[in-house]
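One chain is shown next in structure tokens, namely the form predicted alone.
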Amino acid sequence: MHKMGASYSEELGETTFSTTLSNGLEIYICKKKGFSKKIGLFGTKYGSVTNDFIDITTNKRVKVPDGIAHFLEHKLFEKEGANALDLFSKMGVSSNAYTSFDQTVFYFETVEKFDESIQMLVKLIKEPYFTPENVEKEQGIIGQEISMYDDDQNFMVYFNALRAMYQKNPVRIDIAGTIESISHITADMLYTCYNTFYSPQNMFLVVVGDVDIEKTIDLIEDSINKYEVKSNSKIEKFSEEEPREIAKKEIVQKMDIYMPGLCIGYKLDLCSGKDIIKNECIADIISDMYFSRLSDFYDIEYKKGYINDTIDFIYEGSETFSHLVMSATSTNIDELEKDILEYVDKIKFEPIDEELFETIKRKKIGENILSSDSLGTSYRRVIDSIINGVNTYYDVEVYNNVTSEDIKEFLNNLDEKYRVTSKIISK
């Protein structure tokens, strides 16, 4: 038997159990009765923005290329004489990865060969295979795949936001780094990242799914016991500090579009975890309250003929960063970014609509509820606690407990001084 922690929703209605096991590995099960798919999930606590760092073999400091989290993330799944991809897919089973700023995560989707694809998992990850050769292959991907997302409207307005806000920070970066940056990537740094970043007190396992908990744990320990020794190493990082004032005001972008792009962004200052996860809900009530289809904002500025889609209002943070940006397509972006400045002013300083909060308030109550029937929305919740280092149902008790005053200390804060915009133009 296993030391067993849980988490329990009573909105919800779901329970997440927790263990550590002896190598240092957590391990998270959330118990979804009466589904038949079941969702695995490997990560690290390793992004893009970690680059300085404690060699774990060799105890000396190393700096890497930006882009090589995201690189390791696509050599992994590379293995000698065959593709982890390929060898999911023979079993019909879904599986694929990501990588963020403080996270990589490898997972899979399956109905019924859960036991082979919890084993095919644990392998992608414990057996690296990197060669100058395929090193150098992938350097022509990768570069291909940077050079389409510089041609990405949506994806450029929101990184220019980021470079705009951010002197230092690795965040103003491509995840996927730049195409000089990752020229000079190599095999021994990748397994430098690798022995550090992917020991096994670094990373966690999320299952989610209707699964014996007890079973599937052994399951995981029987698979990582394979390769595993107990690792007592802490991982070391390191970052520039980050002035507080912003890098540039603006930065304006020509490219060829069909319709212009805007995203303004405020520079915050750093929280922790609980406040970062009370920030991504304050954030989220603020834009059904004030920017969404239901708002006044939308209709006047959609009757102007400003906007013809959504205006994302989205908070993010980590340990290293911190902040709000607000995106939107227009046929006028100069007009559209007047009138959301002008309107964010007003907001700030108006008395908060009560009436309206508690409805949006009892909204998002409901869609939590909700969201209980979704695998994914369950699985990105696991790993946003973990990262984040609250309790499981962390954002259901935010959701439960948040006041009107929060949402005014929220607004309060976007100060000028630390506002920035990008805009993406026509040719």
The other form holds:
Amino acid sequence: MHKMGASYSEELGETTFSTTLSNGLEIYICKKKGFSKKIGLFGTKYGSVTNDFIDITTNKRVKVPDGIAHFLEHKLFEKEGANALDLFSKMGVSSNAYTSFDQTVFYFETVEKFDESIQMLVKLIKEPYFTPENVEKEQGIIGQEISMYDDDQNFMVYFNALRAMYQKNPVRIDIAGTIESISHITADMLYTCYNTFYSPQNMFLVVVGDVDIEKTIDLIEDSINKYEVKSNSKIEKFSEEEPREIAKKEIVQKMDIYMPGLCIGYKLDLCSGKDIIKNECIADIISDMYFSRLSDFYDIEYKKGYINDTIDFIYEGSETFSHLVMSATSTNIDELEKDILEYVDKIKFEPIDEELFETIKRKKIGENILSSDSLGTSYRRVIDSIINGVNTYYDVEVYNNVTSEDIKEFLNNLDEKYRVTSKIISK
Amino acid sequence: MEVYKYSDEKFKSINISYNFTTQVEDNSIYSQFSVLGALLAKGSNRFKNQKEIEKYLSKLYGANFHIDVEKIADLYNMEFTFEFVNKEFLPNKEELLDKIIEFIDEIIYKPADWNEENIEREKEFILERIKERKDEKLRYGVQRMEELLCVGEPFGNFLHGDVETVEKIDKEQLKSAYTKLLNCPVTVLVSGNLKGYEDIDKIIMQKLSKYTINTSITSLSPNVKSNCERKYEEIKEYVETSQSVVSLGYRINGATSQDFYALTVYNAILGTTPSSKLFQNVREKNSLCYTVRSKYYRLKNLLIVFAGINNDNYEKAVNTINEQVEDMKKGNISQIEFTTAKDSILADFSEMNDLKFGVVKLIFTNLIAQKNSNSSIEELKEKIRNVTIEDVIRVANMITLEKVLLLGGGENA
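Now that you have shown the form predicted alone, what about the form predicted together with its partner chain?
Below: every chain and molecule of the assembly, starting with the one above.
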């Protein structure tokens, strides 16, 4: 038997169990009764923003090229002569991996081959295999991935906003790096990053689905205990101090597209993990109250012909960054920008429409239930809560307890001084 | 009107999907129905604007609705989807069904009296959809290839039609488009957790069938033969991007509906999984791309392969892709490629149960493709299991390359 914790959400009728193995690995299992599919995710709290740290094997400080966390993701999912996606596929299991600013996650989805998949996932992550040849081969593939994102206007308009907000923080660098930066990556550097950040104490394993809790933990423990823990000493990361000031007021880029894109960013004060989740929820509510089809503002802009799609209003935070981004597409991008900015200044000083606020809270209760009908929402919530160090269903709690004062306070923190604009326009 | 339902108590909500499906007699339907769908989504007789709609739905615990238009091979489909939480899971077990039924009735059957301003605005937005279609190059590469392979057939039209037709749309046209919509066969799919809603199909029939006629979707023909010339062609379209996109269009000659299963396996071996020939050879062995995939069009007997490449590698990519297709004709399919492909298809079928609308969507597809709602997920899996390597080699030899499209050539590409 393992010492187990459990988080329960009455609203969703869902429980997530958790335990920590003796080697330090955290395990979370979100029980989804009745679902056939099981998803297993093995992740590390290491992503693109970490490029300066103490090499755990030599104890020396190292700086690594941009894009290495993502490169490592690709290469870990490859074994001697075979790609992991292919190995899983041969078992009839689909798999994939992703790298973000602060995490790298490998996962599989299966109906029938759960046990074998867990064993395979652990084996892949615990048995790195990097050679100069396979590193070189990957440079071509990732090069095409980078080019694909370079042509993606939604991605570019967002990243340019980050580049405008941040002066030093590596969040301003593309997650995959550049074709130039990845050309400097070697097999040795990959081992350095791997040894430092893929130790059990820095990792988590999440399972979502209708599985037996004890048996699953035993299975994970048996799979991982085959491997010796090389080093579990504390990870030390460095980052240049990020000034409070923004880097640039505006970035405009031309692309071979028809529909222009707009992204307005507000750089905010850093906050705790709990407040990160809270801010995510508050921004979501503000988005509905002030920028969705429920708002007068949307109706006005729509009638002018400026918007037809949504205006996104999203908070993002981590240990080293904190900001709000608003994005939209429009053929009248300059006029839309002007209207949004005037409107943000106006709503800060207006009283909150309490009736609307209550309607939105009611809507959120339903939306949370609706989203629990898919496994994807469940694992994203679990990972988000791990990264931010909060209870699994803390977001549901926030939606229940948020007040109109919270909304007001968040709006008041949107300071013109820390605001940036990014635009993608046609060539 | 026909109503199909499927209940699964692991879900907490209910989906109702209204499908109006029609044969395309005149290509103007693409433009007209796009504008019509956009107008219907924006208001009704009772709901004066989007805000009123959203307010009504928000109070129903985030119930939501959307209208989608789609091409199903040569057929046209307008789908109204409504989603709401089963009362069992709501505070005070609040019942929402009556209000949802009222809402469906309002949105579909009681349209607003559109004025010129409404109409012109939605026309503008549809024009934007048409003009921005090239913004996502990979998606455009596939869509453009579909059109090149289907010149003169309904499927060869862009989903939202063309600029000239949209510009000419007026109220009269929209009114007659709306009448045409109401005369389409209607298929209603109800799914999710129907516990406590066992009579939902009867309620829908009773309250919402008064307006519809009794033709069935099974009477429609999804594949209209055309006389367009089937000749080999290479097309280059200039775009200024970092990455170029190549798409190859293949025709499947002489396939019958029974070949669907062998072709599904063929397609998986060729290019839908990371073990596929395309992924292994074009991406892993030759590092030519990040994305490469094949797409099989069951109803149109077409196959499209697409990849994002460096412009300099265009010829090498086309040759490598073609080699895989030729290889399969010669029977170069290993046992492992064959079983992997089958397993991946079987796994996809098994997962359908976890999608709220998975099972009813399958029923809908069956109604169009085989003219009945038969064949369960289990039966489909059995037919896939029964496919032999010989079947796959036989269908591989039905496939011929017809068009190659390159989007690229820009200064960076």
